[in-house]
Amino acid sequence: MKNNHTRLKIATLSLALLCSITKAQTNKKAEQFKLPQGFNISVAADDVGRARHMAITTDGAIYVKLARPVDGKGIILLEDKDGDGKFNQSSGFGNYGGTGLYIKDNYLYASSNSEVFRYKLDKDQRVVDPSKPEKIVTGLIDRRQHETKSITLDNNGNLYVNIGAYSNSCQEADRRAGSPGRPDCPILDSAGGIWRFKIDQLNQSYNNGSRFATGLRNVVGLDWNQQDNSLYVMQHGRDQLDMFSQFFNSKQSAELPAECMYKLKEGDNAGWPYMYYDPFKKKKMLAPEYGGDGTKEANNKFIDPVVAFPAHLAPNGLLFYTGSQFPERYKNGAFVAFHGSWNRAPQPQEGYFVAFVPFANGKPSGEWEIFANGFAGVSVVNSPREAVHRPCGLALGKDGSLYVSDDTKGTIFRITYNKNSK
């Protein structure tokens, strides 16, 4: 009797233990993220895949786009059937990798890393044949580098596609310290910039499209602004500026140049390769491949952006938000999923974090600031390897909640705001 009594009291000390070690470690992670005062963020769905972009249903369901298919399934649809806010995988269709995805009246729209398809929905936005998708585009560029093919769409049946640049700076031989740039760089043919073609016309190619915008090294974030009806994107800043050491020590190339979000209108040149944009100078400045020093100033031809933010955070989401769980000062505002640096060495690399900027009447109307932190999980990321999450995607939520992807563990993170906190 006495060892039962002995066993007993040992199981019920271990038990009382775990409990312990578990409420922590929930308590560890919920204080690892910093939010603004009445935020809360929670994990909404765990391990889904590499999650890139993702699309929201009228009835809150969850579609999401993996990087790379599992089990031959590059889009799952998660659900939460139950209300308590966690979501698991109810369905999953399409055997190709890729980040875009969106829902647009009676379809879901998704691409690869070379075409784009889209899905017929039935009334409750349910994939009525996922075996037999139509294809919209296809034929685009995939070098593997600058692969990914994200797209967003206007009120006026237009899909706009950004087709990334396979260089870092267009050079005679790319990432080699001294090569020149290549003379009116031939790459701006079918990639660096945003391509628009209809969202009702089945294989589509670059001869049935247009080039809408150039200039742009790579967009993984883009959206559609509905209050001044503009196309926004952010694009990813190029690297490595002291290959050029006699003008840019590893300092300079680290903190060169700014990850710029611009607001596109048909025709803009954003000015990849030739220039990129110092946010200490506030100038769009020569690249030094075109004969740039680090002094000389870029052809005013090329357009400003609406927002500089410091180098090489890797803008991979973009998103407006049009909810109302939010305070008001967040209403059309934009938000950005920062995936985080590789290339800021001998400095510790920066980014994953989600940005707000303020809009009003259309433009950003204060300083950019950040919203969401913490997605690392460690203080200083030498390595991009050392984060545990890396933030992708944003989605709004229909009740107005704002869900961010994580391609490195699968994660999906739901942001909430309670009106009552204070």
Contents of the next structure:
Amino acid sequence: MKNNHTRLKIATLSLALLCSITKAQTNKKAEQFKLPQGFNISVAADDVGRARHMAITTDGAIYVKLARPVDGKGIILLEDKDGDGKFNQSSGFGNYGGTGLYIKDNYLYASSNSEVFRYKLDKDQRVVDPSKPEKIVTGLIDRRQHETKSITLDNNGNLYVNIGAYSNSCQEADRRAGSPGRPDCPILDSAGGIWRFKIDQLNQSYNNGSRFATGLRNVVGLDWNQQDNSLYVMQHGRDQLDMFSQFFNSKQSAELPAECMYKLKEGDNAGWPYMYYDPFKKKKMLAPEYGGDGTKEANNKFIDPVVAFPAHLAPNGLLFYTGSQFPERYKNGAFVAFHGSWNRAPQPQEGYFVAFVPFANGKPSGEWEIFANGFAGVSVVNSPREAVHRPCGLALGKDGSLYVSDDTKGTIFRITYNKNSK
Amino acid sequence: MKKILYSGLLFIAFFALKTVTAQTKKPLAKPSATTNINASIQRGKAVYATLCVACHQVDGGGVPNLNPPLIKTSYVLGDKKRLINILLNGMQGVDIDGETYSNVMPPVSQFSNQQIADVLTYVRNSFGNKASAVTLTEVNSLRPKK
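Next up, can you give the form predicted in complex with the partner chain of this protein, since the form predicted on its own came first?
Up next: the whole complex, starting with the chain shown before.
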């Protein structure tokens, strides 16, 4: 307990110090981490690279996928051999950048921005031969917009891969003021949805995978909910509604649309690019590219979100908490790591925190709340580059600790609970 | 030693003279190049706020990995023709000073040539940049009509 406390103090102190150095000129006050009572946050590892998603072994070691390889290594293994809570890099492999990483049944699954590989694990869940992964998916679209491929698995031998739309809203000219939407958006044939593949077949692509769900602009955070045996995803909602300035001003553009959590069944359509979700009206609205004006509702065939979060916060990690370290109300609830917004300028940017949504019987049982805040290191983020850390991936430690990755400074945070600590 | 002192004095004298002439000149002259540039910067600031700010941010710092900064990049400070063409034609998939960016720069051809000159003059004289103005004539030569 005391130990954790000191660690938090050191973490906050060093963060404060760091911020006071980097922010000295702008004269902003460094903010401390804020968590509910009893929770502690500490730094498990630092400067590991652009840390995206993570996967944790049965003995508590952490694999981290890097957006860009460091010294030719796109996946690194962090171990805490002496159990002091500080992790060191013990190996690295996989000469490709990417986001997705997942461990299931003694395989480590990892994605680049166009392929998915799997590595056989030994009894300690260490990769047997880092140089010889099986390439299970190949040839996925990567057009340098929403190009990351997040992954998760179900319990029936299927792999789910996000293929983000290489566009903001399927306009004739992407992100150009007033440009209309392309009829019957052709992007959806090969992107803007979740594709499903088999975990044990080599070299699958569009021809032997299937489009599991469509109408999702881009998903980075996703997880398989073991309680109701379903796929849940977090969509990054569209940007720049004020490209249609006759209908939307910059404030509306900053606050619309919601970042939505969806529960997906096979064949579902979440409506991108034809609609966006208005969290104030709590309605599905017709997109201005397709005749909308901020008041017309969209076709009701599109599915409703499970949770609607504020606009543009960029949810990059989703994890249903199945550990037993945290208090009972967290059990089976959803943690969401928000990378933080950029599309709210000239208003201050928002997000840069980890949120929590309580769940019961496969449904949210309360409002979402901010769980862990202070990653940005400044009280107001006026420009995204001011944020010291940006939360990205989430992973569950075997002892029930929650790990949060940061792809800006490359810090891996560990959140623990002790009911006696303050 | 003497020589250095002497040339130093000369230097100071030269600048003193220069400021005096500049000061005396000011009220006489018609809108000078500097007041023109200041007016252009002011107009350009307003153009920046309507569109560019969304991606390149209030401080011109951009968004890491997504939208490039407009601070002392080789494009902002470099060849003006190339810079004007980025606004007229847009840009995607090009590395900027060794970094990649996962977003698109839309063509902003809805703006008038004057607005394009103004916003680029603003960018070239903000966020720590200091470079010559982009003039209407220069934009006209690349897009004759508007």
